[in-house]
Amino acid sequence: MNRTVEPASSLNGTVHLPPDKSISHRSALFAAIAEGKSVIKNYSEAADPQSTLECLRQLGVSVKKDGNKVTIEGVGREGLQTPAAQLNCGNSGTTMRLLSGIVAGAGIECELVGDESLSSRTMKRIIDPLRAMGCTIDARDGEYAPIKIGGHKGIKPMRYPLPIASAQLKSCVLLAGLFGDSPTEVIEQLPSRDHTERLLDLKSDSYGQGKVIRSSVADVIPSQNYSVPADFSAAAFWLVGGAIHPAAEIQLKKVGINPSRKAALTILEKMGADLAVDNESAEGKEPVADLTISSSNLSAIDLDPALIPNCIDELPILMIAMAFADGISTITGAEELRHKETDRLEAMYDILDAAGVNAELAEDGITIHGDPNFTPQSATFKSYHDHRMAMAAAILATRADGDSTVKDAECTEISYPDFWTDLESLSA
């Protein structure tokens, strides 16, 4: 499905964002291995978190849906059942990596598969530490799905320094560690998303510039009873859309502003975005706030590589902001973008180039020559079947000199099913 995006004369209104995907995944997975019932409100309707629910059903977990309220009857650490068929993770890397930690830790024999995109993404990062913990794992070419997980004679706890800043890798090892008699310790030098630690109440201590996080069978897995906050990664598209448009004011309600997720907010503020943060409160163990973005005069930025892990999903839309900023912006240390649903560095360079943005691509980043008076060329933008590419291209197209087309636009269903409806509403 292709989408035509007309230039927007203004972007105004209130957006009710989709629930946070990262928290939705985790809430369901943790509820499944807790004891007793969990009621999760505002669970994401996007395709990826729904893949997680379906996998849990196949593992013998009772999952009931009532609108966006999900009720899960936890089976504890020992109650997961051997599935009768492959566990289909769809397009969801979070499902595959976190669920691998749980089923490997529990010793459940199963096979995890994914769609074409997920099957091309390396799983070696989780395979190696899980094997070191005594789990039996086979994968295509040693690193790609399908992943076959077998039994084990008990989890071998270990001390694991994270080779990269990755919340999925960190979570996978910690989840397997929940099945070990003594603590597994994950050492994190650069911070990544901490939803797993928050929602599981895991203990951690300072370790140099970072921290060490522990998990073992002694940790009581809490029930997951709360309302999932609005997704900050989805909010980022409107924060940039409002900032780069000369006639914009957009309100975003109850957005998750977890400190390990909101680097993009800090970056936009440093660039000079007219951004207000109001009504700060909490949803469960996660901080939330109302955000308002207005038309802004943006300045270029040299992005601190230390911030990359906390804005990795927002980097594509931040590149759009940089195209309208005054001066030359640089991103370095972002080679991880090449290992997402598509090579997001290459894809974003192509999108920017098609619109006439002056940019240079590097192996681990990009340099963007911004112009506050820039008017993008209307173009046909490839989405690369990547939801974030499609949405970034659409935001860019709202400022174009004519109608643009986003190809294969249905991929936004992966994370933001109502994106196109919200775009039409704001630009009406």
Second form
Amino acid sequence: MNRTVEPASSLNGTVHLPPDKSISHRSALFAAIAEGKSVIKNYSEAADPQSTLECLRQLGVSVKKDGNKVTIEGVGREGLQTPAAQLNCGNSGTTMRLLSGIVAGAGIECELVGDESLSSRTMKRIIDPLRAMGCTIDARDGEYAPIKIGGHKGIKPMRYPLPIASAQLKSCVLLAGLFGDSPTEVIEQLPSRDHTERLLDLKSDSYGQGKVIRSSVADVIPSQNYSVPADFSAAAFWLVGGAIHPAAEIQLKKVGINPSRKAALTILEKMGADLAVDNESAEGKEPVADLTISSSNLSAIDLDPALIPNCIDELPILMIAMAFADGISTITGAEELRHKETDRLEAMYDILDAAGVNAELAEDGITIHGDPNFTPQSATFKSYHDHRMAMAAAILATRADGDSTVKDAECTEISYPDFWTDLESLSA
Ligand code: S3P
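Now the other one: the form predicted together with shikimate-3-phosphate (S3P), given that the block above is the form predicted on its own.
In what comes next, the whole complex appears, and the chain from above leads the way.
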């Protein structure tokens, strides 16, 4: 399905954001291996978190849905059942990587599959440590889904310095570690999102510049009532949309502002965004706040590579902000963007180029020559079937000199099913 995006004369109003995708996945996975019932309020209806629920059902977990409320009867660490069919993770890297840690740790024989995009993303990063922990695990060409996990029980605890700053990898190893008799230790130098550690109350200590996080069978997995905050990564599209539009004021309520997730907020503030953070409170173990963004005069920025894991999903939309900022902005150290739902460095370069942005692509980043008076050329933007590319192109198109088209726009279902309706109501 293609979407026409008209230039918006203004962007005003309050957006009802989707629930956080990362926290939705985790709350369901952790509730499944806890003992007893957990109720999750505000669970995401987007396709990726729904893939996680479907996989859990196949593993014999009772999952009941009542709109955004999900009730899970936890089966405990030992209660998962061998699935009758392949576990379909759809487009969701988080489902595949986190669930692999759990089924490998639990010794459940199964096969995990994904769609075309997920099947082309390397899983070597999780295969290597899981093998080192004693799991039997095979994959197509040694690194791609389908991933076959053998039903081998008895995880070997491991001390694991993370070779990549990835929350999915960190979580996979820690989740497998939950099944080990003594602690598995994951050493993290650059902080990535810490929802797993927070929701499971895992212990950690500082270690050099970073920290060491531990998990073992001694950690009690809490059955609890979760309440999922609004998704910061979805909010980021409106934060940039509002900042680059000359007639904008957008309110976003109860947005997750976990410090390991919100670098984009700090970056936009540093660029000069007119951004207010109010009513800071907590939603379960996660901090939240109301955010208001207004039309802004942005200046260019050289992104600190140490911040990349903290804003990895927001980098594409930050590139759009950079196109409207005064001066030359640079992103370096972001090679990981090439391993997302699509190669997001190439895809964003193409989107920016189609709109007439002057940019240079590098192996690990991009340089963007911004202009506060920039008017993008209307264009047909490819989404590469990647939700974040589709939404970034749409935000860019709100400032264009005519109607633009976003191709295969239905991919926003992956994280933000109401994106197009929200865009329409803000620009109405
Ligand atoms: C996620 C972690 C990130 C992010 C993804 C969700 C998570 O991936 O890009 O959308 O929920 O743990 P990496 O940790 O692999 O960078």
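Only residues modelled in both forms are compared. Each form is matched to the other, and the largest set of C-alpha atoms that superpose within 1.5 Å is called the rigid core. This structure is a prediction, so every number in the text was calculated from the model and none was measured. Residue numbers count along the first chain shown, from 1.
By the rule of 2 Å per CA over three or more consecutive residues, the rigid core superposition between the two forms yields one shifted run, at 151-153.
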